[in-house]
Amino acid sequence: MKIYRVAILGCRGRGTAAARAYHAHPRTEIVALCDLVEERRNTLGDEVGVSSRYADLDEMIKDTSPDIVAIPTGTEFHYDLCMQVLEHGVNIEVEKPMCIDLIQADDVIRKSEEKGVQVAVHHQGRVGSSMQAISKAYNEGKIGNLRYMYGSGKGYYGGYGLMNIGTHMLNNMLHFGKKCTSIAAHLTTGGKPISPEDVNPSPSGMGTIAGENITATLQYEGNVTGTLLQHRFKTMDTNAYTMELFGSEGRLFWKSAGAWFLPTPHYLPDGNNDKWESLDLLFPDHYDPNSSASQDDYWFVEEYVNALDEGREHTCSGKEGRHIIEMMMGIFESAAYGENVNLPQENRTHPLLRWRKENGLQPPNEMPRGYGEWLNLETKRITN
């Protein structure tokens, strides 16, 4: 069977990551890692054994001819890497969010179906252990007719939550609700309904942002409703990053860690607290949890190798992460005009720069990168 060539453009987190997922997978080989600073290309190369090491990407490409190019850098440069590396005909896997707008997340589409080739969005909670076995008890039909879903995030600024870990959340969602048609969204910063002059750019250059606090009805196809919260707390809470189905014989509720099953659709405290039942998580048979590879960063690629196998689109496709934008700028704009948004929007424009505009607001100035430098000034204007 084919082994897949695999490219790895950044090698910082992601890139470590991504690359100990293709080294470990029996399907897939790394031919080359670039990077413009040298000492992290060494160090991963070292790490996973690839000795063609690159500054350039363009004679990387040219040089190695990678089937698959991953590209986990940070998201202000995913556009333009993206539409670089789809010029040359390459398949892609880019790190989540795919783009900071539709614009962008539009040319990138384009640009793949005018060469050919696949995107693929690496929301790997959506391929993991976790998710498998929530998938597999789904489509057995232990929780009868889905009926609707919750999803939260970990405590970061609700905004920023949105543009980071919302998407993973969006997209579990997605998973089930199969097509989100409209939002009705709440964004309050400062305990008010957010303002123009609550607009900010985001850290991690994930785009432009508003509201501290985030609550988001979503509408699917299908009559199933969900609701995503991304809230602001005093202290992150990992815990609180989960998801739950709620359907007309149970319940099944989604951790990245674990999975379980509620035998009833109802359940009310009794001071029995087994009720709910763990369900086996799944992997691949060739994975080795002793392995460095991360299982979902592993079982992503598995789905990809499969993808490409069957000439089908990846489960994170670009499509479907062109969608997950879709349903975050609905978000923004449904708080910013007090309405709801049907989707897709024919305005594919940023809603939170429009209405900037629109009030008669320059776009916002330039705001620190790191999210703890973000955070503290943002805190000192909201409660100055």
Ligand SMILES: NC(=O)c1ccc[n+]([C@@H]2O[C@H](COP(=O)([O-])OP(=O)(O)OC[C@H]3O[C@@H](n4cnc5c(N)ncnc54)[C@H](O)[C@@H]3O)[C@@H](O)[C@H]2O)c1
Second form
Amino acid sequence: MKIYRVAILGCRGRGTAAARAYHAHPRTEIVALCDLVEERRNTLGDEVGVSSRYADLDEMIKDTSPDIVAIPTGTEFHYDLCMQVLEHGVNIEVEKPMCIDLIQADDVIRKSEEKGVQVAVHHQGRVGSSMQAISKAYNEGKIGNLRYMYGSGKGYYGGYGLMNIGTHMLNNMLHFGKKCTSIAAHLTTGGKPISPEDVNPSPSGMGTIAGENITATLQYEGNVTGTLLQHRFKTMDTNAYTMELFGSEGRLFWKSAGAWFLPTPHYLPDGNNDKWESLDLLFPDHYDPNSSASQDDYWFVEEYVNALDEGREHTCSGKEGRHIIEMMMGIFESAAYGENVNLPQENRTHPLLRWRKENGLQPPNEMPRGYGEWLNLETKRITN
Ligand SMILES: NC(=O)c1ccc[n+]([C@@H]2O[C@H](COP(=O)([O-])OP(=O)(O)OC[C@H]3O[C@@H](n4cnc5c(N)ncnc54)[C@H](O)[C@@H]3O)[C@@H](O)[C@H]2O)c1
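Mind sharing the form predicted together with this ligand? What's above is the form predicted alone.
Complete assembly follows, chain above in first position.
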């Protein structure tokens, strides 16, 4: 059985999580690490026992010929780094969100096709233990025909929540919805529909955003609809980060590290006898819960190994990642222009920047990158 050679580009929080999963998996070997900061590559190198450490990614790839390069860096660097790594003809995985607009995402897909390699986007929730449990129940027909889906964020400022957390939830919902064909969205800031002045640069380098509260209706193929909420809460609430599937015979409930089934269709209230049943979470046989690898990152690696073995794309492929960006841009566009947006959209430019330009405004001024500082400034602007 082939052992896949992996290089990690970026050795901080998410690079460490990725390295732990690739290190723990029996079919992958980390052959090199790269970071601009020596201390970070040394800390991670010592933890996972990798002595090939680089500051220059081209040098790393030339010297060590990896099969996969993981790109867990700040979102504003995803596009340039994906393009630079793909030039070497190597498979990649990039952290979510894949890129900050559709022009970038199209370029990345084009380059990967030109080089004959694959792109995976690190939406690990879609392949993690809860999703495996939900998918199994769904495929066994436990809820009959899917009719409706609901997904929520954790309470970040909506536009930022969409790019940061909504990307995961849209991907989870896409697992069942398969293809989103149109979007209608309502975005408010300070309790009013957004205006071009409400367009901001995102915290954490996630492009251009708008909307304190986002409510989006998604139409999928096959007469299934979904609602995505990304509402700003007074305090963050990770318990709200959930997805529910409503079918003709029952319901399924997803949460990070939790999965439930209710044998009552969505149009009936829960009777006294209707109890949510906890579903067994599923793990690969070789996953060691005592290892430092998180189960969903481990599943993500397992899926990459299987995809490469079978000559197919990762479930969280670049094309799925691009479709998520189509949905996120569609949500912004629908609210800005007050109309339904059909996907895939022909105009690939960022809809919020286009909207500002058409209203005689320049791109928005810079704002702090850190979320706390950003939110303080934006709260002042809204409440003034
Ligand atoms: N999937 C998830 O659950 C999840 C959770 C949190 C964050 N994220 C995503 O992860 C990304 C951020 O990851 P992070 O928090 O570890 O980022 P970070 O900025 O803390 O670390 C990135 C590291 O990459 C290095 N780096 C950047 N450019 C480089 C280059 N050209 N060459 C070599 N090294 C380079 C930096 O020096 C830094 O050490 C974001 O895209 C975010 O959305 C995903």
